Amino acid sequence: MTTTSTVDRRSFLRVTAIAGGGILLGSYFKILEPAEALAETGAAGEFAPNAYIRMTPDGLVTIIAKNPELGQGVKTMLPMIIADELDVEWKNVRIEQAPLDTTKFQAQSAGGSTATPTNWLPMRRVGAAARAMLVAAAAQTLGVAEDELTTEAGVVKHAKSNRSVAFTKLLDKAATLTPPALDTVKLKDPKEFRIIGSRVPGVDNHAIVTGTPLYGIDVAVPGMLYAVFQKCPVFAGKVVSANLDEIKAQPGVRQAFVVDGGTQLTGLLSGVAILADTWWLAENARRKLQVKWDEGATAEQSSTGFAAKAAELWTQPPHRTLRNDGDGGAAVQGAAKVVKAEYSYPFIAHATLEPQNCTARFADGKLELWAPTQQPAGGRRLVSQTLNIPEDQITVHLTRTGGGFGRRLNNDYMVEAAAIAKQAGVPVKLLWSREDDVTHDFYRPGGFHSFTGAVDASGKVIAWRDHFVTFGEGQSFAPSAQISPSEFPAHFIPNFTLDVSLIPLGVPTGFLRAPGSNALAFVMQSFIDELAHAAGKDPLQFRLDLLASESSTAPTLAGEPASRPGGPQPGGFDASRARGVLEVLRDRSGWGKTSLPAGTGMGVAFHFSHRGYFAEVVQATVSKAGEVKVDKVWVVGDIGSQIINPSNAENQAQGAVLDGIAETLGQEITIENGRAVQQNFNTFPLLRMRQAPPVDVHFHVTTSSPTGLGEPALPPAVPALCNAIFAATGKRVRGLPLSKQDLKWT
């Protein structure tokens, strides 16, 4: 939940009286006493205030940027609001990244789509107000009544008598005066946008492609030594002996130890550390190291051995009942068809192209951290708790990161800079291999589902039962590993049960990229294909018949959220929003109206996700030799009433369509004893451009507030490509990845 709190007069006046020359406007921080909020820049008339905005006489707008940016384009979007509403020229607004500050800011992360929804409305005020102070300096300046005057690209005018002033000569008189309380600013009328809503070309773009130093792992600091990390094959092994002299010995080692650590698997983990003038030294000194491993029991763990004990638990009763809506068995007794199937998916990566990494430097009991993380302040957290030093003596600086997809909301690569600076005594830079990269994630989970679903003789879905195998302990899921019982079709279908049976894992979970949804998504969506098949229906009109059942009847249960995912409220499921991006994309993809040929077929899925609704149809082909080309993909995604940065957003839809595709196609992380076997890109393959398709995109623009867009777009795709490839071949796809599928056809 976000809290906001306001800048009093007297806190407003002292910082500004100091700093002078310029404007401060803050937004759910706190003031800081004038030594602590304001930073020596060494440039005249500019000033540092603890808060999102800085105007200077110059005519530069600096905007702060306070959530991490990994490539979902967040430092540039959030601005832009600002921006827009300050009423500046883009051209004259210049950004930078804050560091982590909890005394200046809230919910200062990246993950769960949460950045638009969560900071809308209070970016928005942050802008209007510092707006609404310039233009009652103006209205002082002029002699006029505020409620005359306008503004528009940095000048206040007063259309009256036909003058104006421009910002750059009212900075010191709004100084002066009381910002208005936030929640009583006006905000504009969204017809008068004229940055929200216009293509904005990333802040760092020109940076990127001429390879400034931006990512984590471009980081250096003096004397630093480079480190490379020696974990357990098996998931928190621990370290019973090493070869370290051995090791110390080879060319450009400075230092090579043992760090102790915990079986906590989001934590500080046992492993060898070695020190080098250069990473390529550590690595290759790495090498030659011999370490003697206590496994644990996770080394009787295997891929195989969870889907026989899946296919085990499917046997026998539940675990539990999550929902139990009607009276199933009965309905499919008097089913006119009724279709069995069972579905699974694997564990998945998350393949960051930048390999984890962090450079930490810890003097005189205070820790210096360089971070590429989504969860800065619970990386602090992390460290603070193992390594004992207090938070207010830990400082995050907030790095670019080269892909996140949920990855980095795990910091255990903090904590294992920060364990390994500490032990050794000089700055260090932490920087995984690929090979660590992948066989040491927080993995998407695999699991296993067992369905049953039955049709009437006017192709109605009557019933429906999902023995849902995943992973966890007790009434525990593990990490991503849950289902909810509201998920889609819950509320649709009048008979309806959700059975849950749990296996214990020692596999890292974490979450992936639209995490649930990206696995539930395939399983729904493919099977509500099947029934819609044994239905004699048209697979799209089909769910546009599904969702016009909710039933208003259906209780709720303990554990399901007490509003109906049905309804219209803020993040409940809206069929109305689903049936209307579906109805959008028959038209887009002229779905039903296109003759093709023999092997390529159209598939259809949509999902909700993360507030986002959105409807996908994949075009593929499947050569007679069981060879997958997927042909063109239409996107059709509803995610509110305004769309920030059109090209971003195109991007981020696009994007997590070839995620999904590249997902489908190949990937699978399998375990044989209690360890990874893939280990990089050759065995964990990322989608090549020749297998890249035009992704058409269009947003569906709606009334509801504007909601995120780094994960909806992904979870249909999975299940429409695999629907495409039943209708292109008439085999369906019932596991992942499609590699492992035999999909010859004749």
Contents of the next structure:
Amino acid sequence: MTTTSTVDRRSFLRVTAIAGGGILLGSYFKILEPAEALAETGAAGEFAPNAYIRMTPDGLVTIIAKNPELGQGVKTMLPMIIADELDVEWKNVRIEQAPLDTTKFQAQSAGGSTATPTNWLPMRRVGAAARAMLVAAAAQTLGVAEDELTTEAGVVKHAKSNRSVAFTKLLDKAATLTPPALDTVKLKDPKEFRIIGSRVPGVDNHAIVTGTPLYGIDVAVPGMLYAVFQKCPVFAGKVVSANLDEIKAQPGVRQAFVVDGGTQLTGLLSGVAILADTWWLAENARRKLQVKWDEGATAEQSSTGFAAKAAELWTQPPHRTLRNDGDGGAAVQGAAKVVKAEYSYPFIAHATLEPQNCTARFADGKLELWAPTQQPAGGRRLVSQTLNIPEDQITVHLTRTGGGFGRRLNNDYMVEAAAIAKQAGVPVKLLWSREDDVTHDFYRPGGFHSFTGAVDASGKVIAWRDHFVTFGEGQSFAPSAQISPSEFPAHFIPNFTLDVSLIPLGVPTGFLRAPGSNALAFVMQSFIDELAHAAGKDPLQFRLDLLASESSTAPTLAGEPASRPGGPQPGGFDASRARGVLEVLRDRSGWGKTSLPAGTGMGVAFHFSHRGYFAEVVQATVSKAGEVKVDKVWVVGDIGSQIINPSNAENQAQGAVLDGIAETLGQEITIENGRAVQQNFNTFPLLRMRQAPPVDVHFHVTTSSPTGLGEPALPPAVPALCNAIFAATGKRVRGLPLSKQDLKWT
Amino acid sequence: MAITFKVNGQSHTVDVAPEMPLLWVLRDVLDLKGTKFGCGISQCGACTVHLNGTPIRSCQRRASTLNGAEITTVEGLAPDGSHALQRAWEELDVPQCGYCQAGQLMSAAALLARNPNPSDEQIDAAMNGNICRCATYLRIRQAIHRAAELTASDNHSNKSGASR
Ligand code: FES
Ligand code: FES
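Please supply the corresponding structure for the form predicted in complex with the partner chain (the preceding block corresponds to the form predicted on its own).
Then the entire complex follows, led off by the chain already shown.
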């Protein structure tokens, strides 16, 4: 958000004419003196008013896509916003992927569903500013006032005199004009959007269906060798020795060497690199590799050990109390019903379908990287710091990425490729095997929650305590293992305690699509379901009632400010929007109106994350033998006033829901002897077509500013499915994945 | 060992290790990057190509078995993207990351070649070996039906064209 306001206040436009005719409208986000902000003129014919737009006399409009594309649709979506405000026809737009250039483009990352909320206004302004310059040029050409002119599909019109002039005829003149300050440009009335809100297919679709090279794995650099990199199965273990001579003698192998690494799990780790003429020859040679490892201090860790430790910690006072509203003890004493339950969820992997890879070329002190990454600037920094190469000597090309889901926010493969190329003295394409990928992920951390909840005689929740055992040490949580003291239902229950205890961890953890939420929604919305049943209430109505019971609260022990009812909570949560999606969902899903056979049930859940409100109903059938089939999912989401690209929005929401279902059905990474047990898709199952139910997606349009969609549809799918299983069988799911639970019923 | 086979109608002779999987011959020797690597153990289908018209997992097929074979990859489906499946994929905006889609298209093309109008169940059965990590399954299913329609109407207009 700081990014947005910086852009709004300090950016100026600069026009650069481009060789070959046309102009480039660039917004430069540094603070410029007014004189410097003046337009630059250059080669004739082209209008390039900022870093994002280039218009040429042939009518083509090239728009730069600044962020990495991983399947979230941003390479299509951000240019759509620019093109609509510029008022050109989409069919004349060509998209170019920008390289990493944080001077021109500032933030160029993909994560946290942030692209829409942080770019919505800035990208509109970039397009509108260029349009304003074309209008100004037309006013001069036609000798009329600017405010008598309108634009439509690449043409400026003067209704009074019935004259019009095409943008293509105005480029030279526009290139001589002073660009307006971005925060003063007039934006379209949303009613006039013609591209925004229409179903625009992904800009790379044609290349994808014809097999055109697009991805990191497809990059080829002259003279490059293919590399595999073997790390210690125990995270951050070190190479003591390896049979390098034998490896070098394998067919096609050109080099084999040890790469030194540190102990920082996100950085360069020790391992053996094997370089060969093709990737398979390197991989084949790896089969003969024998390494003596120093496995380090965490080789004793295991999933069963973590579970035993959690059970022990639950019997002890918590390490920290993050929130303690009211007097839970007294409330439990006077309650009509008290429910206690222990929940857990496993580590899980990202398993992007394109395995991690990076191509690197190092020569004359300069490094060039082709990286499928979500966070290119972070990768460049990591490489720079690890290998002592100044950042300005590192070029990063952004490739299309075969899935991200948060995995590629970490750039371990980038620093590995760079280190190997530097050491080898030749360009290198590093490609991980699937086994490398599953056993060296930054996993969604597992976790353990011990709940006590109490309802009064009227069925209202009066007390809630969660003792969350998670990972970390001292004051710090392991990455993605934390919890906010505002996490729902905080603020909605008068006596509310959130306790935390930590287990030290030697396993890398990180962000997985809807981080935190993908696990917390499961436990919170499942335990709320338990309380609804204890209270004898309809689970959907029970949630609406809970959302109506917002209370003001004192500042928390974790330092969160006090809150008032009726406004967004410190976490940004607005209960009325959550109620809104639940109410629409009740109608769309036929909740409470459908009579279902034994073994079939509907479950409901909602969750707020990444500024989005999603409520979902899952209908599932459980066979007597305990096999789960998801029959249908209904999704209602509130991500604000505008769905920018409905085609992609539906695809994302369906994908996120099915992703949540895949996690619930069968995904688990088990840690044994300090390492991941699962290695490939035979033991870490991804969803298959037969398991994919129909997913009905509805966007509930509200007046709020548009927000992102990569993540927030995922979290409710997990508890909605588990709650459906309870409705179908009477069996409460308190651990995941479902494949490990006994769901037989009679 | 030297192996001579056809890829997308063009004859190639390559000198590779006999155990080298077809996937890597295509990608790293013939520089055809359309066919993708996902798992290497026949689990994901990203590497699906046609061998004499039958869909196979190219990560499992050794080079030594390929003499005289005719391979079709996604690059050969219709290089201009005019195959009904490619058109349907674009029309319905199927891809998210797109990485699995070459394999999905090749499995779907083999299905439609033997069954021009498959049911949902037949689609699921034919496509179950192809993982889409982004879970675009609902659109894949829809696009296969759409391609079946497009093929039927292409055939119809070809026929009516011929009868004139
Ligand atoms: S790479 Fe061949 S099936 Fe996955
Ligand atoms: S579109 Fe990403 S794996 Fe299928």
